[in-house]
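Presented below, as structure tokens, is a lone chain in the form predicted on its own.
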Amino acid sequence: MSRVLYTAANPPARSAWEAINPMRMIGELSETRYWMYLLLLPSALLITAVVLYPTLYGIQLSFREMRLNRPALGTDWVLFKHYARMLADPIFWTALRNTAVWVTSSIALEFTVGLIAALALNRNLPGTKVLAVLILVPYFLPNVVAGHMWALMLDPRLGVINDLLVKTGLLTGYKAWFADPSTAMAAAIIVEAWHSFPFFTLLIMAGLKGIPTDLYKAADIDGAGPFAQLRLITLPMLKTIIAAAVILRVIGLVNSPDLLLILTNGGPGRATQVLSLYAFQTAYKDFNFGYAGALSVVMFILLMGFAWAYIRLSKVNQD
């Protein structure tokens, strides 16, 4: 009897069934290269439907006319009409002025803050679990709860901390801090402050536990002290989460006027207007959709200049 040999070039024939069989066809699908596009297809998917489409619509909505208000006007194209007008709006200017001022100091107080916090946390003496937790109670609360807490507090007739400060003598009288065009824009920042800084807090501490305990011992026995050890070992070794954590929360900052909305809604004048509230405010007060599509265009374009700028100049990615 002859014997038939199978070779790659003479493979044994298969049945209908094997040939149309679902899992035989993965199962050789997956040896091939098309295999991770097949997986990341529902990934890219989601990202198109949430991200991507939302982010496209509104690039174009800020070439065209869209006032619910004035549905006469239609909704042709205007091209860049609305680019135009910010260049001659005095409010844009004023708002991108104070969104620098807000996003700036928020973030190196929110920084400072946070590092203090996470080094005192991490020398795990008694107690520092309890006070971990307490210090993230601020990051808790929403930004809602946050905002009208402090506005109570800081209230020029009924607020806790005007009355302690005239108490002690710091203040001869009682003070509407968020009607102070001079104090309104500090005030709203330590509230920010207060809210975000325990987000600083976290992420550090997670950075500290990964820093070998040897490196320290080293640089004792080399008689570097605490702020030397911070310059030299602490900080360089953090660069990463550090630059992570600063542009996550500029974006927020950046993208999130609800915290101001509650304390000043910009007030008083333009003193705490920054260019999230502004396009808040003439999309869903004023209902120009296009010029605040606009204004969030550039607000996506300094953020991306902002990121890619700050990962060049701190040199994370030359690790």
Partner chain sequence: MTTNFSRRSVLKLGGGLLAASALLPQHAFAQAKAINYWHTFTSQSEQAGLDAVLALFKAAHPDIAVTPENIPNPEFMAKVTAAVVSGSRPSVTMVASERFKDLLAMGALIDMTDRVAKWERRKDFDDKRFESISADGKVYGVPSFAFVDWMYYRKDWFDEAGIAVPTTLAEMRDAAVKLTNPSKGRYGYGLRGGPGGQNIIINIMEAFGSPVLHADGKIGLDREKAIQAIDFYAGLLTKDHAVPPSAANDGYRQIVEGFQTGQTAMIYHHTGSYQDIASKLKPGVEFGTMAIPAGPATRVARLAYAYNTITKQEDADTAWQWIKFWGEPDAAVAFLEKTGYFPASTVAAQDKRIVGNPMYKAAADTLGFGIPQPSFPGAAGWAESSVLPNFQRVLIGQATPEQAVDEMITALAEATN
Contents of the next structure:
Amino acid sequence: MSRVLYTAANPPARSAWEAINPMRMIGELSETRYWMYLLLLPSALLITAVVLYPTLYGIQLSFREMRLNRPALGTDWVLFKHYARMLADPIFWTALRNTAVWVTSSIALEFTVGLIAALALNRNLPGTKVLAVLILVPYFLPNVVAGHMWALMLDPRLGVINDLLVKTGLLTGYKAWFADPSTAMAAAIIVEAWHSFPFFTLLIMAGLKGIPTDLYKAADIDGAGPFAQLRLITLPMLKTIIAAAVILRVIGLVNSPDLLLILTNGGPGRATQVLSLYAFQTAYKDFNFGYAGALSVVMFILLMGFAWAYIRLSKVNQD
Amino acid sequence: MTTNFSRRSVLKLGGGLLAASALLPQHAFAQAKAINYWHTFTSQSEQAGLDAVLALFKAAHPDIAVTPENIPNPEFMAKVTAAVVSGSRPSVTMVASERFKDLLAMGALIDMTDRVAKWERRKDFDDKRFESISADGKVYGVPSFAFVDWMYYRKDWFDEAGIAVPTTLAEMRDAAVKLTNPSKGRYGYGLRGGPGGQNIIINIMEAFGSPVLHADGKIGLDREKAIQAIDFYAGLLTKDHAVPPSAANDGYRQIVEGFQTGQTAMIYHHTGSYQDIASKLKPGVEFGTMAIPAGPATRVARLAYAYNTITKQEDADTAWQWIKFWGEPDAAVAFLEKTGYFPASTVAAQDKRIVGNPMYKAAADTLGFGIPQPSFPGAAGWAESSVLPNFQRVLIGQATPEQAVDEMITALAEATN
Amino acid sequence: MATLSIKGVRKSFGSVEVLKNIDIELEDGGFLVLLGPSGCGKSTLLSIIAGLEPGSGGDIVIGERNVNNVHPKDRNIAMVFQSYALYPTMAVRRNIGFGLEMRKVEAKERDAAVQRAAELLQIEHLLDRKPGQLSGGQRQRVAMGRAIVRDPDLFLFDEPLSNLDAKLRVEMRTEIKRLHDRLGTSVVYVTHDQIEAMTLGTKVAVMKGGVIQQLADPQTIYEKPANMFVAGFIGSPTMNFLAGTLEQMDGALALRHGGATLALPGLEQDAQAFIGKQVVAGIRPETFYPGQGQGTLSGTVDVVEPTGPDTMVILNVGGQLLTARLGSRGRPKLGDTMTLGVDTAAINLFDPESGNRI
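What would you give as the form predicted in complex with the partner chain, now that the form predicted on its own is on the page?
First the chain shown before, then all remaining chains and molecules of the complex.
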């Protein structure tokens, strides 16, 4: 047997198998710059399939006629017909105004309660660990369950809340909270805040853990009282977390009609009609998917605009 | 010794099995026959009724497994639409008559004309029973039970006040006003101004002479008469104060609880809630049943049917067994006894268990003069997203009857243009 | 500027007593160093002085005022933290002026004070940056700026240099000393670093287990440690401990250790009572010198560690290892027998039973 010396100039001949060995081919490909794109391909495909396609489909829907229960009308392009109708649709404007009230009030309340709860739980007093779990319970309840629960508690005949208010003398008689336009929205907002404030509590508590206690000691010595410490130290340091939480909640509140669907179904009259509920009803009660698509596109644009403006205004991207 | 199968021999064997299975009698694969049934039963009594029918079916057809799936009524159309669009249809779907045209238009339903024509129990049913589930001479479902509209009233209160059972809407209003006593927490009428109330509002408008769907097929409201109707009906709250102030948010649960707990003297519903009411109040003593009172123009007492429809071609044969079983008198009476829903079959309705019960007299009478619900594509959507909220606006004082009716007319034109 | 009196201060967490009856008096303008290993209670004591933690007993008096029930902000103190505790969201200018801002000092006056402090610490160019953009040493200066800007009665430093690298630490140590000399404000300074204690303090309290082991000026602590703990804790390399029997020899005392005898002429302590008993002699490495002396020890060379200016020789004397700090010339070889003289006047004798200085 003769020994062969392989060098770079004299490499061993490739066997037939080597030429088609998939492992060798992958290995060589992994050395090229195309490898990066190849690795990104699966996630790019996934995003295209589950995010991009439905979004684009929804947008094109808004420019078409699409009424499931009127197949005779066809599915032709109608350009801006739905958008033009929207401008003249008083329900759209009512829903837009209600959405603004619904979202801003709910978030203001959720944030305030969530912050107070987080600050209280962050004090590490005995029992706070148990309380921290209990306080999250509302958030674990599905919207549907929370909605039905509160609908019962606020019931004008059997509701425990009316009972308590009458017994404590705050009310003279049982009140139909969701039948009165002046209280329906407020009652729904309170239910929503009850359901979602733990979301803020959870995130703010995580943020508070990251603030060194030395800062508060320094502030004590510097003469900052509890309120000044909250305003000048805690809140600025939670800015990023709060901004993220608010954006997530705004998106959630603008997009999901379920709680209002259960509590008021937009009523009484149109007192609690919001855009998401209107789009839902337009699609699934009137089967007008074209107009519902246009409503959704407007919600999408409003949300994008909000998120952009909010991030800029809150200067989260700085430092 | 080991057997050495070649690929060829395995293929041969497999092919042989397939061929053999085609020749085997159907019942050899009985266990494989399974269908699912989408329904909107929600109350405990309805659930009990369904269970009773399922048990009878199981005894009669041990080879068919029916999986009932509850679809909450508010989400029903969204779920069915999604199922049709995505191709994940249920085998059998329960369809309320006012939804028929929408579902037919979107292609959810399968033609059952031939099956129904050859059905041995077809003669048990009046031809009219199929009107609300037929289009262009084709039949798309079989009535499973009836929604017979009627009213419940507090017999003890009426007796105490010496008031006769009303037969017209005007008398009903007078009775409601007389029986209202806020100091006792009593109101004359439990008005359903929340979810589901839209159909009653449409009925009242028709009773005042403004039908939505005219005999010649034209769709439209008579503005003046509709305004009178809304003024009368909302006026029970806004002018007469004979209705609980929560009316604008009161749905089925609220009006039934209000009646059960002694808050209201009359409520407007159908026979399906009979067992629920009877579970809290004593029939014939504390409460009675009466036919829907007549309006100035006509008496509008709806006689609607729940239909079972085939919604998936592949399961059609098995589905048909389940659908026609609801027409058996034993199944229909078992369902009635658990719920109060009337049988759709004339033969079953003659059953002595029904005829012999005076509490059912109002319903039996209504079978004579009851009329079907108007159904046209967009009807349900218009009723829910325009009639109800606009009526609520009148209830809460944010609109006049004129404004509400004008908006209803505009929305109706948009929904049907 | 003010005096500080700590009178009988105690602190317990549940059943654990972390401070036992602490008494310290600090003169006006003095520099008190609380020195000890971690867990000795020095930081807790500082927190009690600052008012950040309540004591379980005793009094803190700043100047003439008992501040037991006075809020930290009203004690007129300033504190520099180990972590610096700068407010990350505020620029340096606002960080330094924060205490004044909270005390409602007018903006103009505040800016002037911040400017003065910044000049003193040479950080004027950093005033508009955020803490996140500063190096460790710069943050340290800002933290000190925040302390001095209010001209408090008392500065409290909690291990301020331990997060810095060795070179910066020396620099900042000098800076702190310069500042103290210049401002003359009383200081309480917590550290576990004996060099900082020796260089900075006018008074050092060596603590262990919640008890002050010795409270004295640095010189005394070094030369006359109150017990073996203090003796071992101060000085690097650490003090040698040579155990033996104390004997009377030729009219003077001597320590018999194994076969060897170390004469102790010129011993400052009165150790007559310990004649014939076991004692421990504490000998600082630098008190050795090559050749014969008043007292002499011989042994074999075990390890030689040249450090540049000095050479550390570890000598095996009758089985016990002693470290000697010798000049850089004349390096002994391993295994050589070596004879060293001792400056016996610098020797401290300890009672091995109590560990206390005789």
